[in-house]
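First, one chain by itself: the form predicted alone, in structure tokens.
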Amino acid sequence: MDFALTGMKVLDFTHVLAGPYCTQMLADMGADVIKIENPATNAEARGGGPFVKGESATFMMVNRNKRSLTLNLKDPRGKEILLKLAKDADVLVQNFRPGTMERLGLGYETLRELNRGLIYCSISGFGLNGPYKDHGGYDLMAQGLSGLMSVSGEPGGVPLKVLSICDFGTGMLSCWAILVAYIERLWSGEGQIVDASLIDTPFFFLRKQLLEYFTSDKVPGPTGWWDVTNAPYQAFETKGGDWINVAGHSAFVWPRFCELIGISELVKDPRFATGHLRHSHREELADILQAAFLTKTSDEWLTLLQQAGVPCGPINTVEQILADAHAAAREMVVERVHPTVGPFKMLGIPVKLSETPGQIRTAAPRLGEHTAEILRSLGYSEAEIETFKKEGAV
């Protein structure tokens, strides 16, 4: 089967989460992603727990559909192999600190002399320019420095981290930018640098808070479950102690929502006459609505709200969503066989293409699993490959 990215060759120098997630997205859509690894196990890439039969589950989560090639880039023969691969590669992705690849003799300008069409993606904590460019960066630092943690959590509470949103968000944006550059190369024939950073990504997710500051000069703070612009758009406790999410804020839904919960007089209440007013009086509104929601169970409310076309949903645990029939229908959990671990569950592909869908073909590779296979494709003999292995070049 041909995939959307069949024929794309990607050299993957990434570790941790952002970079590997970016290249996994390309691999899921058919790109041949060759993961370049050190012959000695890289603790940064493969050392993250939890472990299953000695294999890092964190590594397996973001490195499926790839091939692993071990190269000692300090050995001239290891570097020679890499340069052979780079001559016809479409994309190179790396997430070392700025300057590391240049010190290895593998910077963009060097490789561009071999391959003018190479798309060279650099993922770093703070980007390739600016006063912080040489600082090491992780998701946590990016969430704090960007202001994201200042608007997370409850008013007056401690700053809260939001999952690993900078890592995975940067991986997604990097994949998008690589594909943009790939399309541009179709007519120009030229590659380019893609400069992605963990610190820039949160700006993309802070649009409502930035808009609030731009239009009022008011510094946004944490709002808990309150939305920055909409109300009612939040969770409500129901009879029995469960919670559900309800979005009854739109002008179209608001009258039906009020009638459904038995408080139709709210429609004519001047405090709640418009979306802006409902948001301005959101605490008063929430108190009124919360009292109504305590009269029925979550299941009862969800049935009524869904029948009336009011957006709503349960607040599931991880166990509940993994057992949900809709998640199964969307193939959001799949199982593949890892050569060491055996059957291993992983997340499915979150976007579906009608004609060239992605596919999870293989689990994450073992360290150096495809070294000999890739070297043979470059024309090296079995004797040469054995010599490389014995002498530590691969």
Contents of the next structure:
Amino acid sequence: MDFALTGMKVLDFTHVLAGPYCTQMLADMGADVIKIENPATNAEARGGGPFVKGESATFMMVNRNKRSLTLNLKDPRGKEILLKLAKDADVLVQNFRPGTMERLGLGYETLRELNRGLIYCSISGFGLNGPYKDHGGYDLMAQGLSGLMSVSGEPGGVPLKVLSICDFGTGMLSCWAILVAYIERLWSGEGQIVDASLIDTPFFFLRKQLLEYFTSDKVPGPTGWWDVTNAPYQAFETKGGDWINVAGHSAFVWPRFCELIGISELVKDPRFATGHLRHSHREELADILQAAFLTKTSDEWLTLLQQAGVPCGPINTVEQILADAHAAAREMVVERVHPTVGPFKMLGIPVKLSETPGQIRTAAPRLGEHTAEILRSLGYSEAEIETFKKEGAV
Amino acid sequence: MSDQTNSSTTWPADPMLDPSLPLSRMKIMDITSAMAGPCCSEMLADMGADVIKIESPSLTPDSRGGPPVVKGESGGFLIVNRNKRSLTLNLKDPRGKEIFLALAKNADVLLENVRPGTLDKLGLGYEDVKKVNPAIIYASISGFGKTSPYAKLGGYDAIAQGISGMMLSIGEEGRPPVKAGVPLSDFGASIFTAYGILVAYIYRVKTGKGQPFSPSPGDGGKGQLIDTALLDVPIALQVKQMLYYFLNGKLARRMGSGDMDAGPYRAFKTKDGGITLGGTNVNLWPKMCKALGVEELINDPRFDTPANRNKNGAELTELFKPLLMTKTTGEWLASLRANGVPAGPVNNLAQAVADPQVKARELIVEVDHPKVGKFPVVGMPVKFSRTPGKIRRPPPMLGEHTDEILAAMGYDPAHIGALRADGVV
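Next block, the form predicted in complex with the partner chain, ref. the form predicted alone:
And the full complex, kicking off with our chain again.
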């Protein structure tokens, strides 16, 4: 099998979720990712709970396809090994607080002198500039500060955290940026700094709310199971207390949707004549539709709506979607054997490429699993490796 | 019934291309609408790609995207289509199809999110385009993907959020399902597809003629089909919820503003608003207790380790709730930040946009649209030190560049006029 990113060498100094997710996306497509870890670290600091047979399971969800090299960067020998690797690397990704790499003597300017093509990606809470650049920040802070929490949840309810979307979104966006810089480097031969932050990411997702705010000057609030701009495009309760999602909002679908639910006079109702009007009268509309949806079960409605070509779907639990034929057909769950933990399930590659689909080759590495192998390939002797280990340099 | 085969085979390059931008060699045909597709091609356009948006001549300026309508233009269009040119083409007309294939012959990437099967029926599916351009990267975004049992069904962001389990993963215990306020499946699909396209482009350059670094990377190389499903996005992003289910076969609790395995990592009400606290790990816990004036909790056996804080998280939350209400968000933040504890306000969007960090990161920028005037849009989501992206063009008006593009392809004004009169463009 061909891999699109075969030959790309990545040094990965990341922990928690955003950074590891970024480098995992590169590793899935064939990049050689070496995770540099502190030999004194433990499962708690590596990725936190839950733990399986002493390993951090969270770590295992975002570090597959990588090798682990332990290096004590405060030991001159550890640093020397690192500089050898950096000289030859294409990409370095780190998510320490701004300034930490510089203190270790591993800042961009230093490494650029060794390797002018190095793409140096920094992932931080607030980015490399601005008044908060030195603050630590997590996904939760970015969700709160950006307004993302204020638009999720029920009106009047608590502000809602949406998954760890600032972490994963930042991982995804920094991967995109690294690939852009890598392509540019093919022509220019020059690397650069790629500066991603958890606070930038939510704005990428907030553009519909920003549009609403900038065009109406109304501050958008949480919309529960509604949508910001479309109606009816929401969840309805059905007979038996279950819920389904229905999208009858488009001009194309609206007439057949009205027909199907048996209220064809809605099509002529001037309150609901255009998409804009349907949205401005969405509460009146939802009341009418909700009453209709209570007359049949979810399964009955989904069958009818699908036959009529009205986009719709069940509201599943995680258990239900994992058992659904879709998850299997899309290979959204894969299992690999971890040397300590044994068989371990993780999530598949979320975009399907026909020629270079990528591959999940290995489970996440154990701490320092590949230290000796990597040092050998750098030309260190077995005796040297033993000494380094004994003296805590690796 | 094509009246004239156009002999031009060159791509009608954007005269406003900036060759210093990283993707300035990449030529993209964009047959997308709504959010996921347009946002994906915008990410590539921001980095310099030459994107031609192909739209139906039967559209109207206010029907090209979602509401609200801003000075006659669809607002939903304006937020995801900058840096592109617009060409109107009736793909059901053989002459429209011919122009489409002439472009496809020289494009690097074709991105589409029209209803599944539509382009195949028109003879413009992957297999058809591959015949005229074997190196094409053909990216397709749909509700369920090409290999799903639901491949033929239409799907939207909210539907994906519901089916994926996400609407029951977020929210609060015992409450009805809620959607993430933002269209996560849409914009997530944009990023994953952009990633797929860039990966495929690198592969294509590597397998192309001009090894190792062709001056014109579009020449030759292996193309491929990229297939993204909106539904796969929220499945892939529920990493922690899925992990818990894989490990013990149980559904994770819905945690509102909090998280499953880190207490107290959640939002609290304060005297005048809300605050998020992130002082949960071994190093930060004592600092946070100090900043909040509850040093006695540092070694309290109920809360002294992360495992104990997690086990007794509900109790800790109940202790923190009245405590946090005693001061304002600003007062708490000053104390927490002075102690190096990650914390932040719970802002509404107006407060967020006004935040000095958001301004410093240039997260909101303006485009100048000929009809709408100055219009705020989201800035670059990642910063590049040497080749920052650039907003070269505002979102195009419907068919704004039709004449320019056709002329560059060798069509004379009379011919273009005839095509327009017949509704082909």
